[in-house]
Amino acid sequence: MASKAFDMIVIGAGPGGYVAAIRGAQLGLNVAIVEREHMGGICLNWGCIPTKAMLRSSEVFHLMHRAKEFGLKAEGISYDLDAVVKRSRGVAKQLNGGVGHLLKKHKVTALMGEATVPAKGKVTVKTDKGTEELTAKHIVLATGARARELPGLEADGDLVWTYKHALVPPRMPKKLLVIGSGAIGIEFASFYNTLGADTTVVEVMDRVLPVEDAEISAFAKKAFVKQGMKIMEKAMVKQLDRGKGKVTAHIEVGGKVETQEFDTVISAVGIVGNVEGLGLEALGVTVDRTHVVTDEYCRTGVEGLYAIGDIAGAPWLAHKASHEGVMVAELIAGGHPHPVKPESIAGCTYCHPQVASVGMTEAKAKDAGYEIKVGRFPFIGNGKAIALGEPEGLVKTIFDAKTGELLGAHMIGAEVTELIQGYVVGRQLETTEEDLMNTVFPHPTLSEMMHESVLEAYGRAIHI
């Protein structure tokens, strides 16, 4: 059977591997790319967007309740779970069809069916119809990665869920039990949460949230166990036992194991890299705990191969990935792409209240050996904040006492997702203290407490 040949193959058409292919497109290449799923990956499908549009409904629903506060009135309040989910598998149906679009819009050559690379600059892909050969001299590996299953606590889609249960459930869990209080664990707490599940957060790390600073993980904490969560730290579940209906869980904590029983349980500790069955070992590439090692600009050592977002390890962010496939496909079309540098990369949350960081934490910076300069503000001294009924927040910046170099920053309350690129952005251009500080903020918003946390760095600000 002839192969058909292409400048650049792209395996998974995630947000790293769909973006990567447009870009190779949109540079001249001759670009085909294999998905065995979703177009769109885990991010558009099972992951950030439909979270996003679930998490959407359960901050109305908690909205509708406070009604008496803005002098509004709602009466007999609640949802219909089925509807919730199926607005959610809308938004991403509509986003999964919006990449087929883009693709077909840029010439990609896009088959479905599962990829191997049985040789440098082969690719074999066995389609419903049969296997296709192709062959480029650039591959990119964009396989994404899956939810890490631990022994004993594995996911059987009634008792205990992974993430994709949780977003198509079966049920309304009653009480529930959230292994993992990461991005993904405590997002999912907060939407069943907010619905009315008595909720119980397990974190084998010293804090809730724990990538974040330890003030914003100490904040968060306290909002969490204020709507009614329970948050247990330093705590592990050692065994699950199922039952009609019920599990039991084992959790290890402070050295004593006690029990506690549950209706649901939702692991969320952490992801594996689908490394396997591409043929990486025959390759000779590099696979660190289910990772391939790249250097910085995704190589992996093997001429021609590249890796890309969480097949190539963290931070394990969707935009990590499109920009690594936007350097990636600029890199095989012969130009000089800037590297992707993770400390630049913001983390967002959307829990509620949400959480959003760049860059270090304080501890991290005092680790580094950086003499700090930390300031803070607080959302109840924000005009905007106080009218929007969300008094409740904290802006952290933390920044070199000797350059004026923003080294970091932290925030936590209403709308920080969208705030925290100010300070990306600011980063980026290499900004100073005195850039952010002469820099006009427009009034009334939430933007105005990221200029006052700059001043109160430096013993300036004026609200506080």
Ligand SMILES: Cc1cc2nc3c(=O)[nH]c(=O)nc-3n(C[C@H](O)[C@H](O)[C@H](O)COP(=O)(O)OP(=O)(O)OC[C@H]3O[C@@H](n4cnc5c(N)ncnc54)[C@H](O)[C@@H]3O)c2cc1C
Second form
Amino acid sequence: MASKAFDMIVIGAGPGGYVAAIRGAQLGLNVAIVEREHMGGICLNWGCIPTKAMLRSSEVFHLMHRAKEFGLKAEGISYDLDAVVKRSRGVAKQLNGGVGHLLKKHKVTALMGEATVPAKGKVTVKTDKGTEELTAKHIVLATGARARELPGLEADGDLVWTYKHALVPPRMPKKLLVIGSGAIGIEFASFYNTLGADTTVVEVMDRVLPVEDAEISAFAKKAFVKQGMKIMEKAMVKQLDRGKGKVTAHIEVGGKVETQEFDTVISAVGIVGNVEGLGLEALGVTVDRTHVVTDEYCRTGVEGLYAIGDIAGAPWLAHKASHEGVMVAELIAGGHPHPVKPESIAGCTYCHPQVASVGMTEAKAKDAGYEIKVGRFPFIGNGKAIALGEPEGLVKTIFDAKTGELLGAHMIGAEVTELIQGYVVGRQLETTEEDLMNTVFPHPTLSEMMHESVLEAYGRAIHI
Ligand SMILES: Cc1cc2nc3c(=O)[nH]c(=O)nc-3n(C[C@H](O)[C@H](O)[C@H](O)COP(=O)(O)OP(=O)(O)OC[C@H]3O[C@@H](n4cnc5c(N)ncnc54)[C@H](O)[C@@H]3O)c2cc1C
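Having gone through the form predicted on its own, I am curious about the other one (the form predicted together with the ligand); can you provide its structure?
Once more the chain from above appears, this time first in line as the rest of the complex follows.
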């Protein structure tokens, strides 16, 4: 069978792959993309988007309970879990269809099937109808990742769920155990706790949201506990005994193992890269703990083979995947793009209250030897936050005392996932405290706290 020739073949149509394909096509490359399951990848189908749709429902539910505070009446407040899930799946479907449309619009050849790379420059695709052979000088691996399964804690879809099950739950959990307090674990804990599940979160590290600044973790923990969640830190789920409709969890904490019963467990203990079955070993690609090792330009070391997004390692975020996709397409098209700077990629968690950050934590800045200036501004000092009924939160900024460089920004509170981009732009433009202090922020907005936090670092805050 004759093989079809392309300039660039992308394997995987998640936010890394489909963005790389579109950018490649924009730059005049003849591009093919292969996807085995769903256009849009985990992000649109089982990650970023459907979780945010679910969390929007729990947020509205929460606000309905607060109706009286706003002078409103809401009686008989309830929810229909199936309808919440239906909305979330509908949102995912809408966006999934949108990706197909965008690829078509950019004249990218899209193939549904499982791809392997039998040799440099070659891709074999197993489709419903048979096998197709493709060739290209440049191949981009964008096959993403899936939930990590720990021995004994494997998901069964009934009592023990991964994120996929938690997005299409067979029932509403009454007593829920969430294992892992990274973004995924905490978002599900927040959703189910708000809808009334008695929720316990077990975290092996010494604090929830362990990659965040310690002060933000502590703030978050206090808020979660106030909402009724139980948080167990420095604790490890050693074993799950599955019975009829219940799970007995053996949790090691403080050197002792205690047992607790739950009707549902969500395992959110990280992800593993989809590196199997691609033929990577034979190609000589280096894989380290399920992730393809690349240089800063996402090159694997095998000529013409690149890896982007989750398969290429942390941070495991959609916007990192997409940006790498753009960078690689530009490189392939003969451009001179800048490598992606992981330290300038913001992380957002859409729990209640929301958490967002970019750059170094205070501890990391100190460890790196910086002399720092730290600014803090609480939501309670901001007019818009009070008008919104959202006085709970904090904006923390960390500067290099010598140069005024914004080393890191850490936020917790309403809509901080929308606000953080202001600091991201600042960092991209290599802004200093001076520029930020001289910037006029509109009033009344939550963004004024970003200004005040900078002012506070230099003893100039006005509203505290
Ligand atoms: C519950 C949850 C919530 C999340 N929330 C957020 C969030 O709010 N913000 C954020 O930035 N990130 C979030 N993420 C992470 C985000 O989804 C990932 O970082 C992102 O999807 C990675 O994109 P990717 O293109 O690298 O891979 P993926 O999105 O995983 O896409 C890879 C694609 O490759 C396909 N594929 C794999 N192997 C083959 C093969 N051999 N042949 C053909 N196709 C193949 C897969 O079917 C898949 O569609 C979340 C993740 C989860 C699980």
